[in-house]
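Take a look at this single chain in structure tokens; it is the form predicted on its own.
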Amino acid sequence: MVSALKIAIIGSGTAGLASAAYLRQEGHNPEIYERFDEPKPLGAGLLLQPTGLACLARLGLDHKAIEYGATIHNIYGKTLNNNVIFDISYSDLKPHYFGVGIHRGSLFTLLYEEALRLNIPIHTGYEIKGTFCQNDKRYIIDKSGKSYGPYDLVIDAGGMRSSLRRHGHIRLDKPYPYGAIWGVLDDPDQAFGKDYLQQRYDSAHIMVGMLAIGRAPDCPTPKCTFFWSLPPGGYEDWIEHGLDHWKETVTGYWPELAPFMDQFKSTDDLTHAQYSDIIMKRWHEDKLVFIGDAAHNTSPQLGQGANLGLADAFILSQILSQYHDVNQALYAYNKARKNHIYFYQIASRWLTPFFQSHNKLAGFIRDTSFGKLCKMPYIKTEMLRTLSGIKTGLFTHMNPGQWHPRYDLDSPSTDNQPSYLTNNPKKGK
């Protein structure tokens, strides 16, 4: 029996909260340090894939996520001249597969309440700025210089702005030339449906999308996440030109969005997001490990951030309980996660210029080829495997059924779905 470990987790985001819950399940003693005075989610909505749902199932939370969120069956995107770029359905991969659009606040609530139920200590108002080892234990240091410990392990789940990553850990830290503005909209009549993600494109420099995300924890009204691609340097211009001018631009690209745009009353109703490509040489050192966006931040083009973070947290907890030596466990964890994470880092970096860049050639290639590729059986299957979060290499993939049988590729099951989800819903156009 592996001895119970005393573990400090930096950050109460998706990866941090999930990691604490998994570790408590395995008999360890985790505690969380959060820089905010009150833990809270950052961001609008996200798309849970079968991988992320399988991880949540290990905590008994996938049903609740499905209940909170909107079940996504189809991905549909087209250009202004109605050239279809994406028209794919999870069911074309496996009939029981689907995604879940969910408000970040809803996912946070599920994981936070689970942490409280498991009596995991959450220390708020602690901005951790450093860490050191002493007498074979690890300590953490806050911004005032006060240290806390000793711990058998420190887990950095502090997100893309992690303060514990040193330059020696990082192979690449490069901002993307494009970001986005995000907002949450009420969709009481579900005019944009509840089972698809829709996008519109103009070359590679304009991308606008709507993702159904179900309901927020404190509101029963169905909602959507809206996003509009924007270069980081264009944010000030966006503010200067004014909201009304921008709304006209949006509805010029997508007239059906006009009634939704009226919900934005000021620029404060939208959040500006910037992305970086962070690649580390390895995700661990002596009794310290990085998970989630702290370890492998990417463009959100493939929508895998939360899913990779959940997988990190779950797999780390399993491996730690298989080794008596923490550093041997961290080495094994690094090896176990390498292929899965590297594939999505490379795929995100490769795909992003086709949707968010000033590259006209990339836009032309996408417009003339992606729709045709979606109709080729082998390519379509690989696209769906990539979307579902299960790829581990160009010709390899994993099976989330190894994490939970409800999401097994080879043994279809629908006991995790409301009965209406077994129908074949009409694709959004």
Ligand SMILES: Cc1cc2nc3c(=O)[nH]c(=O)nc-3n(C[C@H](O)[C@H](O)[C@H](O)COP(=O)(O)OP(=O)(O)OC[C@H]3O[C@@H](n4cnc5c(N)ncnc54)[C@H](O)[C@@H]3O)c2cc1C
Second form
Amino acid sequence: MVSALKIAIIGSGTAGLASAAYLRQEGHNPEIYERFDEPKPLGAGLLLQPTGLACLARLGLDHKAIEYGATIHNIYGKTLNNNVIFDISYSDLKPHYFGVGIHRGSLFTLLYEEALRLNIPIHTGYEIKGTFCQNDKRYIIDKSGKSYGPYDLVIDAGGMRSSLRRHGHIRLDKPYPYGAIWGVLDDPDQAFGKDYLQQRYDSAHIMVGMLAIGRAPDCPTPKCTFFWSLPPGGYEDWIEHGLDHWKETVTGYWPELAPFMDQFKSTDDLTHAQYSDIIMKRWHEDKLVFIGDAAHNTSPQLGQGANLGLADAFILSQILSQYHDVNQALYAYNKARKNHIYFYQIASRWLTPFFQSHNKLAGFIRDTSFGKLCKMPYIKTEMLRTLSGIKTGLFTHMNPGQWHPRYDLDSPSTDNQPSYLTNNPKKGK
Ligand SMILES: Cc1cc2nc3c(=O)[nH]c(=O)nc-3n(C[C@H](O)[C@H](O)[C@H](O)COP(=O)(O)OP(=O)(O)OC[C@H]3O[C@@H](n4cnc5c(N)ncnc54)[C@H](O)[C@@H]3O)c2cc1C
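Same protein, different form: I have the form predicted on its own, so give me the form predicted in complex with this ligand.
Entire complex below, previous chain first.
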């Protein structure tokens, strides 16, 4: 056994909290520094993939995530003139595969409570601005200039606006022109979102999404996450023109949303999201490593960011336990994560203009080809592998069974499997 490491983690988001829990499981001494006075989730809901669920299973939290969330079996998207672009089901890849739409508050609560249960110190109100090495140890510096340490390792899980990432670390840092607004809607009768991630499109400049996400930690009413794509400058226009005009536009594209739109009373009910392609040359230097969005922010088109962050956190903890030298472990970590992360960064970058851009040709190509491609067995399988988070290259994929046997691609262990997961419903739309 490698001796227990003293580790500082920047950020109590998905990647930071999960990282702390895995490291504690491995016998290390992590502590978290969070800039907010009270740790809290930001945003609405997200889709956990089999990869993310396998990672959560290593903390014993996958069943709780499934109970809080909504199991998602099908992805369905069509254009205004009923041209079906996506109609795919996880079960067409493997009968036991599914995603879980989950409220960010629920995912946060699960991980935060686990961190508290494991007695991980969480220092709140500390905005970390820098770091330095001295006598073979790493220190962190807060915004008032005070330093903390020494640490055997510092993990930056501070999200896309990481303050420890320096110019020299970066290969690409390019904001996406399009962004989004997203919010949470009550769906008490589950009339809308059960089992589905649904999207509607008009060329590539309009995209609306609804994802069932189950319940919030403090409220039993089933909910959906609503997503509306915004062009460059679109957020300012949206604020200026007011909600009523916008709600009419939304329901013009998707009439069934009309009863839900009344729940948005003010622009504050929706969160504005912008994203960038951040590609780093490598994710580590001397006793410092970047994980989650701090390491690889990208567009949420493929719904993988949080899942990749969970995988980073889990794999880092495993590799640290295999090496006596921290820097050697970081080198091995970089190598172990490379293919998985690069595939999703490149795929998100390639795919996003077909769904969020002014490019009419991209919209046309999508409308005339994606529906047909979805029906070709080889392409469909590759699409489902991509969605499930398991791709590691154009022709390669991994098996989340190596992380937890319940999510094995071919022979899942059924220990403790809730019975409702054995029945994967596929409905017509
Ligand atoms: C619209 C949208 C939809 C998405 N949908 C999905 C989806 O369906 N599935 C999916 O897997 N992913 C999705 N994502 C991506 C996902 O939200 C992110 O990848 C994930 O939340 C990143 O987690 P993180 O822990 O790395 O960073 P964050 O969640 O950003 O957490 C960073 C934490 O660090 C703290 N922090 C930041 N700077 C400092 C500092 N200097 N000092 C101290 N603390 C600091 C922050 O306060 C925060 O608590 C989506 C993203 C968007 C924008």
